[in-house]
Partner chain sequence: MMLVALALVLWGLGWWLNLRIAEGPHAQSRAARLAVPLIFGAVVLAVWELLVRGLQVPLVILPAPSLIAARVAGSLPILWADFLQTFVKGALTGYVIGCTAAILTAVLVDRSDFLRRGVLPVGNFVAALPIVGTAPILVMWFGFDWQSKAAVVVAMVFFPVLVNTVAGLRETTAMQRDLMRTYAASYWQEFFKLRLPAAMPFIFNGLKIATTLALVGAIVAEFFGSPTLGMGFRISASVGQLSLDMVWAEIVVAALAGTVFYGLVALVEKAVTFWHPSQRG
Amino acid sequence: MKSVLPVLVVVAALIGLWYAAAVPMNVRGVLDEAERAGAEVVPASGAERRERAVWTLVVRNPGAIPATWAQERPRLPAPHQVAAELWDTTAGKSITSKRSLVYHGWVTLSATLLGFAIGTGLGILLAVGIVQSKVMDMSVMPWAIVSQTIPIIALAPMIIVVLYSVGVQGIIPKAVISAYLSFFPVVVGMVKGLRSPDAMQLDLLRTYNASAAQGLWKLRLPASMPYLFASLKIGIAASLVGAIVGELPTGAVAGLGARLLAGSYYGQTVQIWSALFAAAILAAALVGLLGLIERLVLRRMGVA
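In the form predicted alone, present the structure of this sequence as a single chain.
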């Protein structure tokens, strides 16, 4: 309970700030709606003018939800609007419906997991090569670092155009972008983990005349597990971002990126925010799953 209370306090404070920020952000929309309806927004003068101005901008009718928290297309949706949209597009829709966030989330998740698997595999292999070979350490590692300086928003359309030109479509281009973002954290984490054994442990293996492969399997890989899982948690979140970014330049009709695009095209800010929260919830679930697997693996190894 003591560990949960600070989190709840912070969440409550953020929600309060969110509600407060929605008032000035949506005031202009309330005034425009009132003007179009021909309503008198502000009386002529005096204290009544100031009082009525504040009341009209914040509350539609006495006892009603504030008008700035109930617009159909607000600049900044109120928390309850986003929560209602999330509930309606998850529990309120069939998972096969194209209006269901579960359906769109699965499309994005498929590309995320495939890209994450590719990026993780390449990252582990590259890290092993870097640790075992000084030539790769001097040549490959700098290029791996340089590759991450290219903005993904600029690289994604190039990858998609190139793959489309050779007939590769569907989930593969998104998975390639996801793999691009996820492999670097794995490389860095695994290199650090594989180099974590100290000199005494390595000398002991040499004393027993262990080969490089035996040293890798018996010492370096087990020692790298905590570093690997830490980098995997970063990689899975980056992979999800890559899958969403990969959906944007293609004009995709399915996926969380497609929901963001559709909301942007039609000015549906509530839809945009609900898709963003769905992506955040999905990322948290994936990171939590990796954390559970980490505890099980490390416990089996006797580390935790």
Given for the second form:
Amino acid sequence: MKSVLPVLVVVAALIGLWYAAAVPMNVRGVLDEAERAGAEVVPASGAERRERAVWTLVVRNPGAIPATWAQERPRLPAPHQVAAELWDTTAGKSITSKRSLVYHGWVTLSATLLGFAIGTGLGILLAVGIVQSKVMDMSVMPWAIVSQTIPIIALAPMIIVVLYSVGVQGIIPKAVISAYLSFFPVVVGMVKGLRSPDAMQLDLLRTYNASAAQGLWKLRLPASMPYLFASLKIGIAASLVGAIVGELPTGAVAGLGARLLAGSYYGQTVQIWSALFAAAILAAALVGLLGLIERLVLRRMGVA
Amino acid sequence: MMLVALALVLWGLGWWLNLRIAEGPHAQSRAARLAVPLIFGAVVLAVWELLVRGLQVPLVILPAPSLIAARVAGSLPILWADFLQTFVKGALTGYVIGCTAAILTAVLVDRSDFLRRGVLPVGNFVAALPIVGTAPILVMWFGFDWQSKAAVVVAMVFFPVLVNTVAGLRETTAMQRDLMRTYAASYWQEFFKLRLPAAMPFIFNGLKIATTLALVGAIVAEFFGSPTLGMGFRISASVGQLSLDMVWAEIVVAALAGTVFYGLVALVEKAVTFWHPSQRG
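We have the form predicted alone; now please give the form predicted together with its partner chain.
Next comes the full complex, and the chain you just saw is listed first.
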């Protein structure tokens, strides 16, 4: 609770910086529009203005500053424009409309969740295999670690095209990319977690004559929960990035990635920013939800 | 069918060999630790090759490793130009700028307790967001060439490095700081001799995370527009022409670049934080 005030101050400072940055970013566009509308602009011709630095333009035309926060297609939209667009496209439209961010968000979210479920499921299975079998540990684990240093996302366009050519489309290709991105963090985190019981605890189970399966269910899996949740949080953020990037190369018509792409084609900056913030809110909500589940589970287990 | 059967036999053989080594008396030796993953990797490649040939998988779905290797060998100039554009100009420039800015910001933030308590949660929050999404905006601002890619990389690596550095600079104990004070150390003496070295494991953790992010940022930013070269451009263009061997060749280059980049940062870490328990094991 102590950090509420500092966080608010930092956020306010960032928003203030954003408003300040919007002035020099947009001033040229505003002055061009003002000139076309017949208003008084210093210097008067566009060619002359191109010679000047943005700061001199701001100082010479102080009257243009409010207009830089209210342009139709600004280079950098002001925070309230993005907030208005977000509100307009979530609450203002019916959720089945093609222009509703809720609709696009759901398209991305469903692929994210499906991929996340597949990725974490397979990841946990592989981690159990690695911990139980020495051969798998020695042969697979180094590759799992190396694969974390590879920009796996480069595979995204290919996965989509390959799956398309065998007749799979829609949600599945995006989910495959999501699964792929969340898979390795979960494997590495889970292996660490399943190995976290110390020698004393393992010895105790041995004195009980516990089988390997009993050791897994009664000691290793419960002990791995904190590690599991830490890697789940990384995994879901990676899944969301995967689903968004998966929408880029196909020219998808729905989803947050498609909104980003369409916005960048048509110069709709406000639309790009609102899609970006929708993605950020989604990511924050997913990570926050996992954090809540983590707290409940760990408290129920008496760990935290 | 012969080739498929051969693939299965080879798989069994490789597994048996690894089983023998892993369960054998020399399982902990360095050679065994190196040999087992290498055998596994080689078997996977061989099985891939045999299955693709045996089942006559079309090129559009999965090219054989030999075909990919031939493509890599055959188009080295293109791959090298793409590598320079995306990795050296885009990713590396952005990485250096972003990490330097993040570490300097962290040092500034660290001077005020109020700022630190505000920046840490905000930074942690932003580090979890899909920052790749800023790519279309930055491409619009900085043009199609490598500058916009470097800008995306800066945005991506900044927050993970910032958060790790700020956390690392808090790592000293009160006892250590008191000792420095009894020596009458100035702020900067304490900083360079105690707090910065103590923060190094954390900083390098951030730097290592940032290596992968840098490559991802540079490649994905090219999907939003680029000059007619670069790894991301080549991948999306080749996917469009269905020449998947070229895509795989770029992925091989990206994987190598990512691994070597990470390895180099890890090497520097080893030299700088030689005193840390995790490096002495």
